[in-house]
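The chain below stands alone, shown as structure tokens; this is the form predicted alone.
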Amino acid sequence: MMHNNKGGEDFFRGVLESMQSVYLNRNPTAKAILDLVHSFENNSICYDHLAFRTFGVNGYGIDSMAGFFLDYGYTQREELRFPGKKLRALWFSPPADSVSGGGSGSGMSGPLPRIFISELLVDQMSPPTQEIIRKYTESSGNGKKYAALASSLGHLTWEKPLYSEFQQLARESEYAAWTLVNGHALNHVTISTHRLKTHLRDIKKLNQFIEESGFRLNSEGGVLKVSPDGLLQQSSTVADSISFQFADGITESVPCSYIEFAERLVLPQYENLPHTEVKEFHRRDGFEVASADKIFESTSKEQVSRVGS
């Protein structure tokens, strides 16, 4: 769809750029790390994926954000389930021609990223929590049609909650509390480490570089999260906090977003390919439930309030 539709692609990338600028304005750590890696890498950074959180209720779930990406040539892939956190997720792969030929640029002007969208299984929550979530999603009118627009503007589609409601959600689900105050904002962008040009392409070296530069990485389940096949390796920073004024005038610090790093290793059947011929499709694709489960913790109070390393 993309290649005959230059105007469409420019518009689509413009929306992603806006989502990214909202994210960079609110998350100084993510901005500092991107700037740092940019300067070290002479400005070539590709994104592995972008991630969003949603409430799985009354049409506000995954579909509300997915429609935008499907309209611009993305393909729905596997579902992931997180029973402990009462979440499910779907991921979407970008149009083929945008990965190989298109986008020699960096960031959102580079190869289009995968998209990872999760949703809270609201009907599995306690009645008080369900009631709060339903109250706010219902207060947003037809907002569920405009998730991508809300994300690119950095605006909630529902009204601001009371602090006590945020606390009620936080007691039961850190994810729910995050989504209540951040809405459709980018939850994280992920740097594709194997596409970097310097020695930072090795995620262990990148992690070391990030930590030596004074940033904290999410230590849940170890700093490096490795899939059982060993071919998908991920790490992430701890989320920044942002000051949020609740509807009752109380201003409190709430978790915002973080940045993730992912290295996808070459699949066994392609391991004899010369390095210069290896393309993204020769590498491990998809996501790993156990690793993603730990990455979700990047916005949790335990990680955000951790002192020192």
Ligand code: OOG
Given for the second form:
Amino acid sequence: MMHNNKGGEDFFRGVLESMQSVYLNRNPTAKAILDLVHSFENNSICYDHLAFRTFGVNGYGIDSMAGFFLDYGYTQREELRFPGKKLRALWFSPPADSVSGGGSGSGMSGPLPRIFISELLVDQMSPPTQEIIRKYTESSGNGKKYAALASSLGHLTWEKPLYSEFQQLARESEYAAWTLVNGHALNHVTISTHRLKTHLRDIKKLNQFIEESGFRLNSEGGVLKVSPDGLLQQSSTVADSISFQFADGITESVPCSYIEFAERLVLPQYENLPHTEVKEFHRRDGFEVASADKIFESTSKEQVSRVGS
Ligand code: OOG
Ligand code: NI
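Alright, leaving the form predicted alone aside, put up the form predicted together with the ligand.
Up next: the whole complex, starting with the chain shown before.
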């Protein structure tokens, strides 16, 4: 679809660029790390995936954001369930012709990233929490139709909440509290480490480099999250905090976004391919529920307020 729709692809990439500038302006750690890796890597970084969070209620869930990606050629893939966190997620793969061809640039101008969208299972929340989430989603008018627009503008589609409402949500679900104040903002971008050119292509080396440069990594369940097959390895920073002015005038620091790193190893059936012939589709695809469960904690109070390493 993309290759015979150049205007469409330019627009689509422009929207991703806008989402990214909102993200870089609000998250100094993500910006500094991208600048650092860029300077090391001669300005060439591929994104593995982008992630968004939503409220799974009245059309405000995964579908509200997914529609934009489906319209620009993405394909829906597997569902992941997180019963402990009362969340579910879907991931979407990019149009096939964009993965290696299409974007030959860096970041959002490079190969199009996978998309990971999660939603809070609002029906499973306590009545007071549900009431707050329904109040704000309902206050947004038809905001559910404009999730991608809101993300690229860096604007909530609902009014700002009271601090006490944020706290009520945070007690029950840090994900819910995050989504109430960050809305559809990009939750993270993920650097594809195996597509880097220097020694940083080894995620363990990259983690070491990031920590030695003074940044904190999410230590939940260990810094490196490894899938049971060993082929998907992930790590992430702890989220930056941003000062947020609540509707009642209270200004408090709230967690914002983080940056992730992912290394996808070559699948066993392709292990004898010469290194130069290995393409993205020869590598481990998809996500891993146990790792994702820990990556969600990158915005948790426990990780964000951790001191030292
Ligand atoms: C998403 C956490 C999961 C991954 O790559 O498995 C994740 C989130 O924090 O919203 O990013
Ligand atoms: Ni991720």
